[in-house]
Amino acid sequence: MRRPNSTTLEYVTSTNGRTRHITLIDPAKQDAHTAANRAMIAVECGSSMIFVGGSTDTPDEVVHATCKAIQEAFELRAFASSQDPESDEDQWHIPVVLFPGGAHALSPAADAITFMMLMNSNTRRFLIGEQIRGAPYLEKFGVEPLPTGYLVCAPGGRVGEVGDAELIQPDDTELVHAYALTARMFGFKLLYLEAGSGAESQVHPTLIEKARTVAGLTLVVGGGIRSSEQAALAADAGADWIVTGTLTEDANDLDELRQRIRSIVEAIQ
């Protein structure tokens, strides 16, 4: 759901210091109204974007019809909160922003999306390909593209087996800053460390450090974040944008979802 007067992406790079997190909702994992209902609780709770994707292999219409739900859910509440004096409606006034797999899942009912490369993939299709495929779709849909720099680091998981990555290592620091600078020099906006989807651990902290180090560039997080002790780590290291997906997916219910995702937002604050 957009914000009034803004660009998605003014909204993701006007951190004003301070490390916000994003929820990240697979489409494959819930059906719509799940979703919805998970990206209600994630707003509620302090997260300040909802990310839509993370699958290879999902279609199109299961990604529209879980932004459009999460989209009208926002909508319903932020029309409820200009109804009451002692609600902030601008709580739901946040971006429903394309995390896709590929260019098979997009819809038009997105804010915005991550128009990925994946730097440090071997193949073209993950350089380039999937983004020519893909933006005819977007220009004709208006989904405004956030220009981004994607690495895989160790471990990896399913994003870099899929990618085809070479992944960056915890020692590679002096790598990871030769990556962040070309990607500022690219024109990108964010630059995302991904540890993958899942992972057995987070992206290493000093390879967030020596990114941070490159000025121009917004520093997004994710892959591995299971506690506030990780996300606080990250955040200590400079992340601007903390992303959980897997601690979401794993609740056993709705109160461990609220418990969770607050643990999570009070530490990287």
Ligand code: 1GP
Second form
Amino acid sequence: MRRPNSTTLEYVTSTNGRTRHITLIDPAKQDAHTAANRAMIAVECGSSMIFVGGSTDTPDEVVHATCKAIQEAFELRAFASSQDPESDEDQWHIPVVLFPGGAHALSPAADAITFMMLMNSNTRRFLIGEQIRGAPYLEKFGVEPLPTGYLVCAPGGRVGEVGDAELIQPDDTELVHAYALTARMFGFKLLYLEAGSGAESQVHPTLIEKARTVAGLTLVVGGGIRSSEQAALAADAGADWIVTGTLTEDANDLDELRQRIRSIVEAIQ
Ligand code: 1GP
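Could you please show the structure of the form predicted together with SN-glycerol-1-phosphate (1GP), as a counterpart to the form predicted on its own just displayed?
Full assembly next; the chain just shown is listed first.
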């Protein structure tokens, strides 16, 4: 749900030195109703943004149904909060942002999109091809682009393979620095350091620290973060945003989900 009087980019980049949490919901992994329930729990437990996406081959209709269900749920909760002096309506005005695997996974119900260049891909499609296919659609439907440099770091997982990425290794600090500078010079506002969904290890903190030295970029870090210790490590290294996806999908029930998101959010504050 779009925040009144500010763009999603302003919301995302105004970090004030704190690290915030993003819950990633993959529309391929649950129905829209379940996704909306999970998104509501995420917000109750302190997530500050919802990403919708992840899998590489989810069709538009499924992505759209999920975005729509989440937006409707947030609108209802915002309305309920506005009637209750004890509760904070603003909590429900958090953006629902597309995190697409390509130009096929878009929805006009999203507030914004991580409009990404997979900077270390060897394939034109991921550097500029999917973006050209998606841009007219985003323009038509008024989905706000968040200009994002996307860098896949070791171990990289499926996105590293599918995206044909030359993985950034933990000791490639000069390379990550050069990529971060390049991202800024291109005018990207966000730099997303990705280890791959479900990766056995997270992005090495040294890479986060090095990217952090480049001013003017909002740092998003995700992939393989499952514990509060790992989340704290990424936050201490300089991440502005921590993304978790598998953590949410693996939870056996809603109570476990609550507990998991709370412990990550507490660890990064
Ligand atoms: C994937 O960075 C995200 O693009 C989240 O990864 O599923 O490992 O939390 P996880």
